[in-house]
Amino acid sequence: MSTNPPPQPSSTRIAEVIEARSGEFTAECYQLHQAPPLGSLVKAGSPDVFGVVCDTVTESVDPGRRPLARGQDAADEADVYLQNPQLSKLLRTTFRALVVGHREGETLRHYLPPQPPHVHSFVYLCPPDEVRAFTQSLDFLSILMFSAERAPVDEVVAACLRQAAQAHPDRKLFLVGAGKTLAPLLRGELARLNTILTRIRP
């Protein structure tokens, strides 16, 4: 009988980079409405650049044409898409990810990479084992807290920690450690700290 361990889940390719800068990148999903959840850890480029999903948009492919309501006679939302199959070509889903680290050889770095991922780099959803490895260190939280100028920072941080906790064997221990890491970052901002702690409470 084989004693090989079960295979680890592989990274799932979900999108492609369409805009990149040092602190964030925007990716277009291959499937409409299939962006990763807020706070998810994703990676793009080679070597890997890691980002946390901070914003998702579904909009018209043509920015000059807004979508029209089409469901007045539809039984449900799914029926709208069945009756209008062209919608999958007229709409697109994109998401922004805040860069929180990169891979340097075999080492995970929790600071910005020398270069952002290239446009058209593939974007992958990190599997639990990779999420667990990256979040062994919480140094990336300082980047996240102070880089999300166009995102609801506290909600993104809380969502990221909730997502990451699922990859750790002791969720409560991980979240307690996260709270201790956040406390000095939010010194003097007790209301914000309490808001985040409330949202990540096990």
The other form holds:
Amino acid sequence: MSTNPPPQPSSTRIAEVIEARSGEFTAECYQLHQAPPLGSLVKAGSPDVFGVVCDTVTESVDPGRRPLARGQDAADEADVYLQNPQLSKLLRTTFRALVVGHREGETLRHYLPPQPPHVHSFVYLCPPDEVRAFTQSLDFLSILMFSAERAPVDEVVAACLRQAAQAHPDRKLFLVGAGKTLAPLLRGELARLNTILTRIRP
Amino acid sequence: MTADRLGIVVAGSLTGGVEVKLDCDVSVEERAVGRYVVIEGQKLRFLGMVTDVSLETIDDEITSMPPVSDEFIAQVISGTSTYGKLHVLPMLAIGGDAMGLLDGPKTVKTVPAHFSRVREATEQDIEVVFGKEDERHFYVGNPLDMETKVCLDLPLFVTRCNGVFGKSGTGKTFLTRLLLIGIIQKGAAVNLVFDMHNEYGWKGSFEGAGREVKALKQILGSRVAVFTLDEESSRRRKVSTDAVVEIGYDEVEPEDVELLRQTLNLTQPAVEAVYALAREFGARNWLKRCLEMDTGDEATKALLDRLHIHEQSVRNLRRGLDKLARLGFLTPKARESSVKRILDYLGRGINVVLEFGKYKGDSTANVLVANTLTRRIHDQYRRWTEQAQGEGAAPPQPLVITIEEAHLFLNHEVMDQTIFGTIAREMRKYNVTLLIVDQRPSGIDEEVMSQIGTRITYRLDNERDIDNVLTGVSNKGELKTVLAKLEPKQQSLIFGHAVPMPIVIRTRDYEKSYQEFAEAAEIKRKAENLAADLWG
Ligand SMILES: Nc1ncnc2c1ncn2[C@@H]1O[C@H](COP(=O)(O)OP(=O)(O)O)[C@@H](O)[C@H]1O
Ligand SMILES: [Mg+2]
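For comparison with the form predicted alone, provide the form predicted together with its partner chain.
First the chain shown before, then all remaining chains and molecules of the complex.
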């Protein structure tokens, strides 16, 4: 098994891949409720496979046992977890990431990698520099738009662009460019285009 | 040559021109019709004129639900879901290889391939086509938003009749004066100008401001002579004139009266009476005799009876002829032959401007004078030319006759009778061509219009005028939009014989050119002196 290049100091290791397929991977967060924000750019595997967080779930570790309500007498919500320390072992937070590209040698590719990341690959949140580099090209938007049937695509795209914009020096310029990339993809679907644009409007 | 890319060719045809989809960062608002773009085809480079600009959408929904409320959304959508489109008429093709560059621009026989890149034409692109100023080429103006000079090949220009058109106040007179200076400086022809508004001889005026500009004589000195119909007015305006023109009764022909039918208010029988009386009294005497005729006299009555001329027609005719006789320059017997005098000057290569003085703007005077003089001057040129041909000698120097309000002479009804109609149709057979200036080109006969070699037209509003100016032009529809969108002043569309392709220009500034005129004169004088020294 090939080894990851040492991650950049600013990338934070946040999760581990527990299921992987060509177009998406699922990762379990090391911390309960500490999933990366919807739409953020993460990477996993070696070489890097990039994904956009599209769906986050916190649920019982054992699918057969649903959590019970426990806070009736608690002072506040935090108190619930304090009073029941076992909860953080019974619950877990996972998220799915849609694969939007990968690294090939020095080059960033905005299409699917030949192989998905391995299960148990570490998942890192991409630092702003990497986000900026990856979103120089907006070709990945078409993958997002067309890849996921099981995610609120328009919301994910909007969230992704909002976050990516933070990494660009001229946010407005980036967002207008992104909008212009989306427009032809949503040809004939003006209402959808409008929905996304209203959500990314600077 | 790294001019900005504008877009790509997406459709088109040879006859209709090509469609260019603008890149999304190119603003439609900066694309004006009449400008030139370059289309980089696979083998050829095309120069084309923008003839229309349009807004397109890929979604019909956008037109019904325009997202205008939001500036950001509008910005995203413009250029993507909506985009600008140019309609471009390829005018010339230039081969991309070395041979192509040597051969120069060619007429367009095909269209550029799909997705050919389109960019703004650079100064060099235009210069390659319109040449630089030299001994033939005269600078008349600049393409829109460019510094390059658009030059006319004047010796080529004067081989055909030419026209300057446009609404009143657009710049026709200023341009015509420029052209005349050019024709004289380049030695392309000798000129006779019927200056019916007193604007070409000594000085012209700026509209409204009361400021004056120098006219031909002030700029070109002894190469120009100013003749006048009205000595007193010229003196009052401090114009030094070289000769006073008079027209003798004997020089007026029945055809002239027929031409004046409308301004003199003559009925058809009255016009017919003129011909009958001219046959009776003789071509040289008829006007004098008619003016002296006493209709109460028995002998006259008998004569009129014999000629089947109705009393009413005689009265109508007399009223008209009396009006004519009131024109001061029309005299029973001219002191000297003005025609001879003019021919003498023209023969020596001196250009003649005939000022109208107080007859300024008088159509009757314009028609009568221009027609009687030109008829005989043309006659002489015909003899000179035929003589030269017979002897195998050089023909006379080409003559250009400039007339304002040309529709008076060249409208459909009269053009068969005027000498101007003849000149327009015979082309340059006898080395005489016309430079016609007119604000109402719809009044000019279509056949004449189609004979006009180079047309320079300023803005015209009337649909019929626009139509007529474009008579016989291919791609009329496209040029029509260009023509209709010219600025109200000093912008004109030039097309025809003396230019390689139609182009919209901003006319060269007249006053700023004085210095250059003077320099050109100086260079020419030096060259002549040098030649004289060499051969002298
Ligand atoms: N080439 C030019 N240089 C400077 N001013 C010009 C020029 N052409 C037109 N103008 C301005 O426009 C006015 C009208 O021009 P003019 O030639 O008299 O129009 P037209 O003969 O068409 O009625 C002039 O008085 C002058 O102010
Ligand atoms: Mg005028």
